[in-house]
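Read the single chain below, which is given as structure tokens and is the form predicted alone.
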Amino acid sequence: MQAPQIDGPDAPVPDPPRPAPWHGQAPVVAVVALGGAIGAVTRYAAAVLWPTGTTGFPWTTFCVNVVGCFVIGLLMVAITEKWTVHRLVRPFFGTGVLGGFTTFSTYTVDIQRLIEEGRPATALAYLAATLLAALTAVRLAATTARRVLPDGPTARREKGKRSS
């Protein structure tokens, strides 16, 4: 048995065709890839310039992660509270460059290595110090950015707007 056909103004309207999931995402993927390559090369350069010995404390990874977190704090305040930027700035610089630059996977491997070498106290200190320093860096950078960076036109309009 076939369903009755409804014609007229009450007839069901078919859904409009959906865009493909990747529709419009190619520029975002491209800038994340480019930024990631830049960040990874920069991190590699830091490791080459300041190598950590096989038994040394992983200072390079520690510094890279803390500096990366500081820059992320600056960036997020700048582009979300202070200025209006192009839609590709955040994926390029935040996800790409800074995501490629920081290396929390290496951090965990360093902790594992320290434990396997029989230095659990150093591993625990590294674990805690990185977490504390990274969170402090983000907080310090965000506070500094809010005080130092000038407001863009969007931020000035938002501050002048009265709430109802």
Contents of the next structure:
Amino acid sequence: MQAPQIDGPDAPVPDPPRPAPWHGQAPVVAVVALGGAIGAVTRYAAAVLWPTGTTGFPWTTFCVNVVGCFVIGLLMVAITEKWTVHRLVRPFFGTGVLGGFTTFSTYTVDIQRLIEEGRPATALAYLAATLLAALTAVRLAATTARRVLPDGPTARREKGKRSS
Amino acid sequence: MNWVLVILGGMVGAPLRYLTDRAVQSRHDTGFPWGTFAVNVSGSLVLGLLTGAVTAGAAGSHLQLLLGTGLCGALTTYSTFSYETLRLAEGGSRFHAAANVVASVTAGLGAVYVGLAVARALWS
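Show the form predicted together with its partner chain, please, the one above being the form predicted alone.
And the full complex, kicking off with our chain again.
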């Protein structure tokens, strides 16, 4: 019969259980859901207000994605480099509203649809123009935000620390 | 009714993206944004499948608004994809930034075709 295990001083210390990635995330998930609903319904409103038709260049999705990329560039520099904000601001606006507003799946399905309709040149132009405009927008927004936004108290302290 | 369907889809899609991203990012130590890549590719797959189902008449416009415009629209993201690409480029990982762009677009488009093929096999 096997001797019962005794926890002596030399017994190995078990690793503390690693918390699941969503541990304590309920308020964050709630604001992401709320933001996602706002973002998705705003994108739908844009599609209802400015329908692009079934054969043309998908201008509405193009504009939604480029505008969303510009805004996230401003927001992320503002809340990670300039100001200290409440911990739910980033999940609400960044992950929720802007993530829900912009879409990658509609972009890829639009490209496929244009190819299927026998318009490969438009498909390629849409593919490349969205990438180029979105990446330019996020870069331009981040650069602009770094230049024009005033530093919050935290950013000023950080800079003071670095220069001393 | 249409607006409610989009709102409901968005309320599920965005947290699903957030939780998937956290689950994926906590499982590796690289700086590569695999979480956003995963949701963008899987969202493209589902939207391809749904588009095929709608074309075949197996799904209606309500399901398209709930799952397509709402859920897949909010599950996938262009803003986070762009921002993460910018961060990679600014951090000196120009190769990873370019790889993220090429892989996301190629895999996303490939996923749409897989979804459509599955829909055709199922409903036509």
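Here the structure is a predicted model, which means the values were calculated and not measured. Numbering follows the first chain given and starts at 1. For clarity, a rigid core is taken as the largest C-alpha set superposing within 1.5 Å between two forms.
Here Pro14 exhibits a Cα shift of 6.5 Å between these two forms, evaluated on the superposed rigid core.
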